[in-house]
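This document starts with one chain, in the form predicted on its own, laid out as structure tokens.
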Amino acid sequence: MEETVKLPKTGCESCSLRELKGYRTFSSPAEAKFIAKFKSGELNCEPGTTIAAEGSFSPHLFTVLDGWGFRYKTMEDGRRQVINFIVPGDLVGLQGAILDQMDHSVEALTKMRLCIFERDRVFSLFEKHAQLAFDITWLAAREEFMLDEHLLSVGRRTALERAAYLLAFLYERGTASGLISPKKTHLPVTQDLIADMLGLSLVHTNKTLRKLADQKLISWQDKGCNVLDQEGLCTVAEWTPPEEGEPRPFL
């Protein structure tokens, strides 16, 4: 991993994610104590840092505390498919912890802060803490749910619908995780990144985003865009954001 700074541990009871609405608290003192011991430290990552590399083994897994990241796969000739985006509360490296190696890479899109957990203690979590084991299962199921929607988008939506869906999806995820607010509507995504997520050429992506801007749904800026009308994006994409349910878990 490059361009990272290891930080001292922050007490789990002081975790910034526990201040966010919609994120669950500890279910018991024993659970809080286990997580505090499970955690080994924190990392600050600069934009462009590879957090996990496809085909690699990592002794750690991470919970995102702050910042944006993305998952992707590459082909031998260098072509890249962005799979999903990462926000605070998401777990990185679970696949490598269970299957011994990653089949995708993870990169920091902005500055990120990560909570570090020791990979070799994952199974003790399943053995001793049923609620935490359920939390990991929930996170994996949620990721599958999002990937289903992304596959539908790439396979059946038009280019305009794909772009509208992606930006509405990112806005919704950013809002839920505290990265987006009424006063902070900027999504830090480049047109290259959007093209690699949507499976479109850069030229086609540029023309599609211009159409959304002409409809006053977004305003494009250097290295990202501002969402002006999320409901309008949802209408174009024929997509309904998930309703708020039980507080979402995280480690």
Contents of the next structure:
There are 2 protein chains.
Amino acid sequence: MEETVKLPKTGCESCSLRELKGYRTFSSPAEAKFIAKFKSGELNCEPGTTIAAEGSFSPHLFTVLDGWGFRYKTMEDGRRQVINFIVPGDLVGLQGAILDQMDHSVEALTKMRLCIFERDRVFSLFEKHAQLAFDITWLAAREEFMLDEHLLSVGRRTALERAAYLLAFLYERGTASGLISPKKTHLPVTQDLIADMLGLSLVHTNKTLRKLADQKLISWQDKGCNVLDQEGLCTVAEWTPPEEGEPRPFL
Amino acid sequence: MEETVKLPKTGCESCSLRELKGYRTFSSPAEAKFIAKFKSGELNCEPGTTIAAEGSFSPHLFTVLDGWGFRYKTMEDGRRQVINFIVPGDLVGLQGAILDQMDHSVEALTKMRLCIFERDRVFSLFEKHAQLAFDITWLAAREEFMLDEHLLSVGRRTALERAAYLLAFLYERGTASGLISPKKTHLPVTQDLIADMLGLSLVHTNKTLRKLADQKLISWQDKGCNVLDQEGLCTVAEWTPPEEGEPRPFL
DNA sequence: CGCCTGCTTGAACGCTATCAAAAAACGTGG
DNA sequence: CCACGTTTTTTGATAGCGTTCAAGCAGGCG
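Please show me the structure of the same protein in the form predicted together with a further copy of the same chain, now that we have looked at it in the form predicted on its own.
Below is the entire complex, every chain and molecule, led by the chain shown above.
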């Protein structure tokens, strides 16, 4: 089902993520060395695997190396809200590591590969590598930034706008992280999941997505979505993707 | 209108916030000294003052010393979404300082007093005081935590539940920060503002709040709300306030 | 006193939810 | 490769929650 590889700590310098366009390289050899030791293993998991569960304690913190995931919260009666999607470079479990409180679950959407860190060593990272500490804060601030946008969307956009925003957002994140490319434009999401992110019912989500498909902005196939016209989606949503600045940091 | 006091940097050790129950004291004299130098002034402002505007660049970062505020995003056609409320100890402008991007506005709800920091000196804080750097990350993680809850609420709760959740949340934050006490139970919010946080129309918000008032959970007076039965609100919302752990950090 | 802001209420409309069911796609074992 | 159960997508009909439009009221302030 899932598999934890304990020792391939090697090669953080040649981490596949470092080579990706838009991702930061190490700022010093010392930093690379530190991370290599900081890393305690790798986790490979299949679609549907729960990486962290609401309310549980996890001694780990992860950086996503490959694959899509998402995090969500549930209410006792089963209502579910997807909070955000997760792509390579994202930190998983930061709230748990910093606040000692994990009030959302994280699940793999595709096969995922994650880098494992020990949360009780996080403080040592802050002590020894200010730049890395800053990077963690950067990641936290950026997550906050995305949640701000999601809140605006769920709170104030119509169903059609919301759906368009979300797909444009996912497309944007996908391309920025190399999960989406001209030859692989497939978003691995079910309509059920989209519904729970949009705060809409499944039925209405379906009808809304159909409209977007009729307008040739997306197409739906193979348990997922293809974005055909990113700009069109942005127009419908009245949204503009954040412009890429510096290469983004990650641990 | 607003008034920037440039020099009373003194007395961070005896900062009114440090004395508040639930707020952390300095962990070392060196830290206190650093913060005293890090602080570049104080800002006093009146209700309605815009402390930071969407899209603008601000060279400052603030810690709230006193008063209520809120942050929000707007769309071009005027739709507004309140993202979160701000109480003493909260950091204002973190996204701007870390990401060089400020995509929300911040406004004072009551008179506010803020501590001013220079954003271009933030990195030096990370270099010299790991504990303070960690604290900033703690604050960011906690904001993220709150936004997670807001998203669940706006996305999946009914109007009545949402309203109950929000008021319970505000009451909780208010008491934790000393803005609310047995003798001062007044939340300085208009229904207009509540509506824009709940993602509901003003009219429906009004009717919903009326129901909560009819159930004697709240009362509305003096341009604001009094929480009469916090537990009752929590029950309606199916929400439980986070339990206080360690004293919370702040800059 | 009159204006402005904020709260309240009623009525009609409509977006979205819910219910119900079927079609399509997928996975799996024979 | 086919049959069959399961998951996912689709569609139609009905109900209802929340919006919009339209007033009216109350309190604060110049």
